[in-house]
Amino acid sequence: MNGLAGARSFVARWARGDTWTVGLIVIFVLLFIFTKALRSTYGLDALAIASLPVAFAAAGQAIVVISGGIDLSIGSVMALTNVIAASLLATYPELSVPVVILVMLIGALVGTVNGVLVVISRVPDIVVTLAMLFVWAGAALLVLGTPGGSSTPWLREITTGTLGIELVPRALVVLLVVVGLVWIPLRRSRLGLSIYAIGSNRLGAFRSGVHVEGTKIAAYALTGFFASLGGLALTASTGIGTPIPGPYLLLSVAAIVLGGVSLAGGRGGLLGPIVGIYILGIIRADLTFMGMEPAFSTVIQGVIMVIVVMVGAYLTLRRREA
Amino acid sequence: MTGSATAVEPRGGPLVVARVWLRDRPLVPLLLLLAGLVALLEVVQPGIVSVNWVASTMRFAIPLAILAACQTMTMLTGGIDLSVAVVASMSAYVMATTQSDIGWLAASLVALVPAGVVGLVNGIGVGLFRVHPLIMTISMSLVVSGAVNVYARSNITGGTRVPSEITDLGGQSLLGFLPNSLIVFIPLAALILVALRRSGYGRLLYAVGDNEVASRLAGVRVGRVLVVLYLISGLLAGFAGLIYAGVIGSATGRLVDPFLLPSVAAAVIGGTSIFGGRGGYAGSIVGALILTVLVTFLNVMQAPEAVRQILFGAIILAVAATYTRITEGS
């Protein structure tokens, strides 16, 4: 078999196991083509750039709801290392890199500590990092009281504007890069592997061998690490620090939704939930361009999503009675 | 009376013997954590806990109680309804931006109108399209409270007011001690209780919570108890912005919003598992007076905002983790 064949192949085989984002790359594109505000007063790299944060937000719930839990604490865990981040560059401006590798760490770390507290508490996820919203939350506010600091210029530079030609947006190289970097190599993993398993089937993984708590830390610990990428990409996009969570977590859920990540877990990737979030800002620009005030914008998005969802699940109910 | 499990004499220490007292009686150690709040409360700022100060805190218990309710009987069913802080700000808005022209008893009904809708169309995705309760409810709350601001900026010029007779509910007392709130409230928890309990509706929610497929080869239509379930939870919500409203004196279009996360922390802490099948509204009235002496006690202790989030989280964490430990048993 020649290498084209090979790959033709697996993109066959890959977009028959999954439609659905297939089918959202097409109304991705369809909706691309016949918009006529990015190519006038919105580029595709301000969408980009906008929709950067809460594109690590859906990567990240992604990959704890496909463990079986969900992370409620995630807009306020993206707060912490947005003012954690911009406090720590107005005060050591030359330091840059290592605040940014600090401050990813960070991240995994208060993962981690939400993956603990659900595995030993035995209270169910759902309430344990929803208690753990106010925590963090209340962290942020404890490292900067009002909205402050700064970013560097590096940060800002690789997010903004279009790679070679004018078409591909920095903000969403550096998306790709980044997910792809951690995400490919964890898929073929153990744990990776291990990560689906303990969401499709808690004891049957547990009887596989798998070590169930280890992986649920673990997923926590990823969650963490793409909110602090999250927070980053909020540093680098506002300039400043803000410790007042922003509604990424109910974006990061309608994205697992629209991504056709399923809430009982172990199944879905993170192309579809980033797709989703795409889509969502799209439609978000196409209202403003046309004009319509934000207000009324977000009741449309809601009745998208409402609608998106219930065919959703009346399609799987059909699926499942066939 | 001895319960069945005391009858069987477990062995081990005394320290067993309290813990399955305990397990058979779950409000005790909610009460007792009750009270010991309150007692904290009275060392730290002596003079503090007096017949007035007992009337506050239920008058502002009472909108989060009946909030919990909304969440105790949705989880009950392995649901769980997290529209329903917007729908009560939505209903308190709305009422009291109409009632200067069709008066305050008129207003209110109307204002429970759309509450309703929201959750009859909650109902309809989660029952009969089987959305899951959590993408559902957050879907909608998106919708309701852009729908807010839209009528926010249309009803600019009209201005915001709550009438006396709803601020006398909520925020009055009889005879100095009992909030004119109880009135409602009462018949209202009484119901809740008694139906859940007893009536065959009531039953059917745990037993659909329990074991969903079970009930429904047991002839329950599940789909049309889940409809009516989030219909009443939209009307309870709803209700309770129109309470609130009244504890506070005045309404905005975001006034419940903060109280969505307490209302699902008040049903946790009460007892309810959010798994479906286990749990009553008992705890959770409970669960919602702690919650507000919480917050009481936080505020005397002048604690920096960051630092009143930080307690407020990790006490409803430990009651939570405590609580499962004691109920669910060795």
Contents of the next structure:
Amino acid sequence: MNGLAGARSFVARWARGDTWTVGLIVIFVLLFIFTKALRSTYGLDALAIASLPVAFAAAGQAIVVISGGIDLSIGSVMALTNVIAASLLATYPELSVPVVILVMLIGALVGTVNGVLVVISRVPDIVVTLAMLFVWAGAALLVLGTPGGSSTPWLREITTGTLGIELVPRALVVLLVVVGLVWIPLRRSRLGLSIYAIGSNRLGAFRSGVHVEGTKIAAYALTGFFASLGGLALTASTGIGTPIPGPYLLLSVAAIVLGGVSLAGGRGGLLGPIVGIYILGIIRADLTFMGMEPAFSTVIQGVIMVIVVMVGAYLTLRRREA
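To test you: the structure above is the form predicted together with the partner chain. What is the structure of the form predicted alone?
So it's only the chain below, everything else dropped.
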């Protein structure tokens, strides 16, 4: 009984401290009910599988934005790790576990390279990562010129289906477990506090003894790590490697803004952006179920994302002026 009371108290404190995310969850539930009315056979499983790669991208993007930066190369990093995983799994299927671990290490290394270049060059993050977008996209094409490669059965199995009931998709469980294992300890650690500190006030953080450059590099390494998880999720869901980056950059930015992460840095978390990704995904499904023309549906999705980003930028400017 005491444990249940403690859990209720924790949930109540969290809800009071993160009303924005609670509001997003309510919006998602209402959208899901509307979607079930449109298509009764629609389940969370399909949404969770489709959203998994970009949800990992949004989690990585949120970390670097909280630190006061941004990573425009995240879609290319996902493509690069996707094709590396597909190529290696096709060649060495018996070494699937070491391949998955290697791909995650490669993602973290790529993110570290991005961070080092930002720190050493002292050029704005947006410029450096825009340049690296083309570098990593070219590297993906060098690894695999056309779609190909393969996946491994266990990687697909852990991201498809449900755990007993329809409302608990495996892909969602994998997402929450991985993000939770990384983010919960990180947010309470010195590194996590330093990420928030340099995003809020870089000079103040430096004067407080925070290693600004090292923290910035660590934030980009974590972003690369999550991008590699997104690449692996693509390999699991599609069964192949695709060297051309998908629309994951814009989706990740729209999701973090929708999820309450300030583009100015220092504010936000990872749960809000994940819920934001699910909201954007279910809106795409609704447009399809309502019989929208594919081209018109794409336009509507683009307009929604542009509006979300513009509102986020406006709120960021208001906070800076305040």
